[in-house]
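Single chain ahead, written as structure tokens, the form predicted on its own.
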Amino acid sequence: MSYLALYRVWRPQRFSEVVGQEQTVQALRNSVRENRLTHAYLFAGPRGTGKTSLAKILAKAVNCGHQQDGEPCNLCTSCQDISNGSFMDVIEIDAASNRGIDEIRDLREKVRILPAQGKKKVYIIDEVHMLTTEAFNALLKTLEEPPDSVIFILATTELQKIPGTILSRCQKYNFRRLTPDQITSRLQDVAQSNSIDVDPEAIALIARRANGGMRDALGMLDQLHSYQDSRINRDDVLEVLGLVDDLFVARLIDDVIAQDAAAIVEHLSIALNQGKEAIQLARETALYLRDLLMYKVAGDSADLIMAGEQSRPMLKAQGQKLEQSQILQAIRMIVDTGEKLRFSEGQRFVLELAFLELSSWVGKPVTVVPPAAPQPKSLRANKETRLEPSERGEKTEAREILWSRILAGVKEKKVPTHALLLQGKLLGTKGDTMYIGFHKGYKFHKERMEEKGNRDILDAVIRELFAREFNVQFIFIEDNQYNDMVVKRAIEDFGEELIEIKD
């Protein structure tokens, strides 16, 4: 018999075997027991949280010949055929690869055919959000007047992409991420049953990094078992899965807080020379900073994703040294760095620069514009005055916040345009002109942003943010000297750092 992955072997076969999702499980089991089934269900939640497994259990329960208290018996022919995928009346459709109107029209034709083996014909449509608009419209007609012998179970990881017309015709269940304790308990059972020798620390690390997904956790354990025949320890998990040690990141953040540039560069060099990817380092740092923020807010009761028991004392000490607003700014900066690394060839330089910039201000007081405050209605440059150094720092910070808002608005409208604009820099404004600079190495990005489609998106975001029009000028920057005469004149008028927000 061919080898089956652990997540397939340990897929729950009864309602009582499902980990987490207690309210959903109870509601579905009651519906089966009391014969109060609806014609369409929508299961929404993160990947690996049991949506497809629960859909198959429901399909077994409604077709089981010896159902007891809402549970399938798993012994009758129907249950066994559904379990091994040979039951003709349970049809699984992957909407990611069958997303067009032709496939849904074919479904509409076949749905009228009575069940061949069981009591109910069950259609399980996975990743249903991938359907085209036309396909959704075709599916809607079937959901409006479905045959009594048919049940639809739609599963999605992106609920916001499901049209309201579809949502209104389904009974919706939200699947939540599993807790580390729930995942740890199942991993311990799996390891014991499969004679996998694994340290508790390794299991705890897998449970945290699974991000609430049982399937991902079992997949990690399976991969580690294939790699390591002897006892699996914490270092094995880090090496095989390509993760960054939380202790390493904790020490790196210590260097950042201490503003020790040499130590920062040395730490990054060690990680990169060991084969760690720059973008992975940025992602892991963002996760650690997230844990730092949660610990700052909730203390020992915080639900941590990355930081383990060994790094927790360092996390606590760092939380005492930094304000919540500073941690938030650090997270934004590292996340932005991760985005830049996706499109940058000089990844080492970008990563080093980000951490050095972070260390240059992380120990200083930070003023953050409250998120709930009204969006700025105008952005004006003052021609007359020059700033003292402390004032320049505040204005620079304000400019960075505004630039972040512009980038976020563009990303929401079109990700490729955001990727182009991300390499630019907001220089300032004069009158009705806004200056955005690009280094000469990003000539392609500048030229693409000057195209009408991308410029229109940016203009729309600026109008939404500032409630006024700006004439955006894209210019080149080289070694922080602006080589465009119009920008030189603008800087002479209002200063490179001089930017003022007025509501």
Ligand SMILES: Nc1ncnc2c1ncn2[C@@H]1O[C@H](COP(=O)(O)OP(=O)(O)OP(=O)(O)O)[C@@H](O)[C@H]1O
Contents of the next structure:
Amino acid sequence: MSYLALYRVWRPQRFSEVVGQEQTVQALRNSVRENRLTHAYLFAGPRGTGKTSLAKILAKAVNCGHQQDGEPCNLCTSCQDISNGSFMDVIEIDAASNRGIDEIRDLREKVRILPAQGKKKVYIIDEVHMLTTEAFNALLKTLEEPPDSVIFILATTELQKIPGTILSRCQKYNFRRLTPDQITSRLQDVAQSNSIDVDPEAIALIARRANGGMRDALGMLDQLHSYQDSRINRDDVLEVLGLVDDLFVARLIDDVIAQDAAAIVEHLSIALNQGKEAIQLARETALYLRDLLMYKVAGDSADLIMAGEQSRPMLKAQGQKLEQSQILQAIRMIVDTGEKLRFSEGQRFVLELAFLELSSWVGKPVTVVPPAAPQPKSLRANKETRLEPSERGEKTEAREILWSRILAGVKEKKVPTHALLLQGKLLGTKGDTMYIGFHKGYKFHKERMEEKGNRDILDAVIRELFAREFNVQFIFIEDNQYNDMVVKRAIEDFGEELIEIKD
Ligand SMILES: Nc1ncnc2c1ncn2[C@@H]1O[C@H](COP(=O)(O)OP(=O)(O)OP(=O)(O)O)[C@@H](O)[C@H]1O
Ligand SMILES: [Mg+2]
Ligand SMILES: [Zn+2]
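Same protein, different condition: the form predicted on its own was shown, now please give the form predicted in complex with this ligand.
Let's see the whole complex now, leading with the same chain.
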């Protein structure tokens, strides 16, 4: 017997089986019961929230000969044929697959032919926002003078792409994301009926991570179920779905607030060594920060996606330490980092850098406004966060980690180049320029590094690590370093702590 995905087996077959969407369900059911149907409906909302399911229930209800209290009987041939897609008068068009021109043309020709099997012809047009302009116009013509025996149900995930001319001819229903509680109770039913042994904690985790979509939630449960026979627990969910533990992210944010650079690097490296993807870590950190912001704004009534029971106390404590504006900025920065990670191979480093920078300004109790200067975001220093002498160690530590990464990358490519660079030190960056200093006694090393071959190697490593270009300047560091004009300018521009030069 072929395996049927849970979400298909568990498609609601009657109005009363639909989870959530109460107003929509009630309005549709009433209009069937009282025979007040209109010609065109538009179902709009996120994926997997019941649009197609309700379209089919409606199609059944209007064609069922034994309709009761607005519900289809699900037993007669017409109900059954509609359920399995073989009913001639219910025509499903997927606008996403061929953008609809032929189908809509066909529809215009046939729409006036009376229903063959049932009472009403029902056209269900899925992903209707994908129709070409031409197809939209053809559809509009039909909607302007719909025959009595026809009902259109248009469904879309992108309401804003539907032309106003179409909208104004439809009765519109907004589908909402389902809440974690609604998803949880459905998952419990499904698990029980299918003898799937799963921890309540695991269900709660899936329900939070499905982002309001029931199809995705059922898909996750299915995936876990096929992966293992024994009881599914929270760790299985994290592992199989490649998710990051919320408790882990909560601790990482604690490190960030404590400005503990060493702990940040260590914790990230544990996660990465366990096989978590850097991009996933960034995504989930962004989600966690989103929860943090929601909690700060709405308190206990906030709808949290990432933070579960265990991390919630930490989330609350963190919310008290950070300003809203700081959290918002942190989100922006981590989202940016996620983008950067998509294009970079030096993922690990990009991520570490982001967290280190985050801690350099998120840890401040004052509200921080990073300068508007464009790039580089990650290495950008800012005047407002000038550190107290006692805190300098952290900055230096961060820069040393960066420098050791650069050196390691160069060493991997060419050992002699590494030997030259080893005598230099990373001073900092300003705009698109990265400054690497050599003491006067290392003129030879500096000059060799300026040669194209060596420079190319360094450039390549920097590109891999930062996912961008820097114009590298090798400069001498005088014993009396502050006489050096370039360094002096750089210090004026972004504070002493990044250009702090020690012997
Ligand atoms: N409100 C709901 N109540 C119960 N189950 C639901 C609900 N929404 C979705 N599902 C489950 O998800 C599956 C897919 O739902 P459906 O096809 O109706 O979603 P959709 O909103 O049309 O999504 P898409 O925009 O991706 O087409 C259903 O078969 C069902 O298992
Ligand atoms: Mg659908
Ligand atoms: Zn029926």
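Just so we're clear, the structure is a prediction, and the values are computed from it rather than from any experiment. The term rigid core refers to the most C-alpha atoms you can superpose between the two forms while keeping them within 1.5 Å. Positions refer to the first chain, counted from 1.
Student: Could you check whether the CA atom of E309 moves 2 Å or more between the two forms, using the rigid core for the fit?
Tutor: After core superposition, the displacement of the E309 C-alpha between the two forms stays below 2 Å, so no.
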